[in-house]
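Presented below, as structure tokens, is a lone chain in the form predicted on its own.
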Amino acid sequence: MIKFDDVSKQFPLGNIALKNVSFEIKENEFVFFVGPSGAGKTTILKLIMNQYAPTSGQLTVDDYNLSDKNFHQVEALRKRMGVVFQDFKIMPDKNVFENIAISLKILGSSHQQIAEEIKEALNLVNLSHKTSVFPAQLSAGELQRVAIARAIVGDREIIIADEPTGNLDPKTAWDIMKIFKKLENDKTILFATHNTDIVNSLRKRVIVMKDGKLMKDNKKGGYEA
């Protein structure tokens, strides 16, 4: 599904983020991202989001050929994943039902898929009571699960969790796992994190970054594996 093969990464001022990195990622398989900050975990995460072009190799995400200078299906590339930010980034004017809603609009979806979508996905993050609280009457647990039920309506195939508990007490950061936990059969999930305790207990398939290289791909592994 995502395949990266011997791709680096190389910024205008000559930093490099990436050095020929290989790996690949089937459907439907949960990954954690490790490694100390400027490792490369969240260069990996903007190169498949296409933020960012590889300098050099091959990277393909399904059929797309992100590698290629003319890549132009950004928009059909990214309608297929969703994204959770360590802060959130939750609209402060609009209410829990419309900070979701907008994520769908941009799909084209009816009012009727729009309310049926948001119902359930509020179910899995158990929100359902909260559809019209405002960001600011939210905890930051709760501001995430919001970001975690924008991120999975329109059956996107792709999650995408950059640090997604960096900003929680570890109570509320393994009350976000569990919901993690209730997608990974149907979703492919990427997930970067400096979170030593679930990685270790989650038991998943961990690559280890440092310094743009990829040290270490264990299929079930800890942090420090």
Given for the second form:
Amino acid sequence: MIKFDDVSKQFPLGNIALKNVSFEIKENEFVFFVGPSGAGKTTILKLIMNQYAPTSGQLTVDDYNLSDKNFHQVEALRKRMGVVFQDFKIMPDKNVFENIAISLKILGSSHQQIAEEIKEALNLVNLSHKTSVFPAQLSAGELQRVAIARAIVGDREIIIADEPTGNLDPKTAWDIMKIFKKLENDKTILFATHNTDIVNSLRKRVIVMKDGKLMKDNKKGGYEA
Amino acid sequence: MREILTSVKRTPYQSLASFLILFFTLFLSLFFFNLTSFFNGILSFVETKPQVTVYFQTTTRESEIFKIRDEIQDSGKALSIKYVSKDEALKIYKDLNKNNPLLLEMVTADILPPSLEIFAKQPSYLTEIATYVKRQPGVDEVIFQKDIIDKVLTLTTVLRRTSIFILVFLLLVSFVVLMTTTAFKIALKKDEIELLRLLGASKFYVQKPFLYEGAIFGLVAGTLAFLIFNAFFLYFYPFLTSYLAGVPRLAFYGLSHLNLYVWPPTPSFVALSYVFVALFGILIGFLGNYLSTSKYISEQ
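The structure above corresponds to the form predicted on its own; please give the structure of the form predicted in complex with its partner chain next.
Every component of the complex follows; first up is the chain already shown.
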């Protein structure tokens, strides 16, 4: 469970990114974070990944207390999370297999486990025919599918997706959403986006942010901009 | 290994700069290692020679020589005194010139002087002993080894200090070049490093490829330095052999029981110098990259 309890984040230069935000996310829940640029969506995701520490309030991810100033279990925490970015972050000098294997090698998986898990993940994202292909030969949608495969392998329980459809055309974006749909009920998915069409069509929980404040937490799903 | 080759391909000039400075540092380290070992061997050799050698006139009787010997012995300042008679001197002379029959002709024990080889208990006694024997009747010549030892010692000390100074300077330059080029490589891999960290990689996991790269660079640079140094050595070996003809076998820091001889170099000494330069190279490469990656990755 992820729990924000009156969490605020202020940067050293004084700008406030989050103001007294509280919410809870249960295991295997699918949650959209929506709001305009600078609303605090990415800050929430970065706080969960412990890229930032909260300035005040209590933030816990399962048994990890991320509010603790002496929190030293960053690596263990992050090994439970997969990340998908707007700009894919696929290594250009590694092929599809090697890009996904990065995630499993960090977890210390064996060669056999790596081969099996990648095969399974590539089936899920419909890229099993492109195992040895290099990123330069892939389309944007395919690159994002590789990124999703990299995020889900190794039984990572929480998938953090920061604007994963932001660089994709509408059709490709829908293809990507179908993959995320397949993962629901199996993983906790935290999905930051601007795309209201996607948010409204999936009818999942929506947390609306604006100016660092939580404006609305619609557990029934749907969002009006 | 593939990652290291990729890194070299990505940053060829930075990799070449790192490699060249490592090679240069290691080549000079190997040169100074051999040179200081050689002079240390010379020093050890000279120290094992009698510190004061007293040559008597050929007419001096043995009883007079023994009297002087006993007086020095009784003074308590001599560690040991060896008497070399005319016959023993002839034997030594024959041994030294066994390959040159011309020099052996007409030489008899009568024309060779008897001598005393005196080892002092402390270097400070040497002058006293030398002054004393010079005043004794029947003494022809006194060879005072302290001067030679002092000269070799001064030379060895100067050489050691100079080489330490040059090596420290080169090490600093190597570290700066390695840290700068590694920082550049890290900047090129910024996205990859960020991703690895977000996926739960430890700081050491991210550092590892850079540390391997540094160590392999050091090993390859050290091996190349060793091969080129020895190629030069083999080329000049005939010249050195004739130039150092009078120099006996010189042990490496007294380790003659391990067959470690600096001159003429034994295979075990050559192997030791390779181990030295390879390990030194690995250490510099590893440390340079460790310092650089520690600095950058802690800022992530």
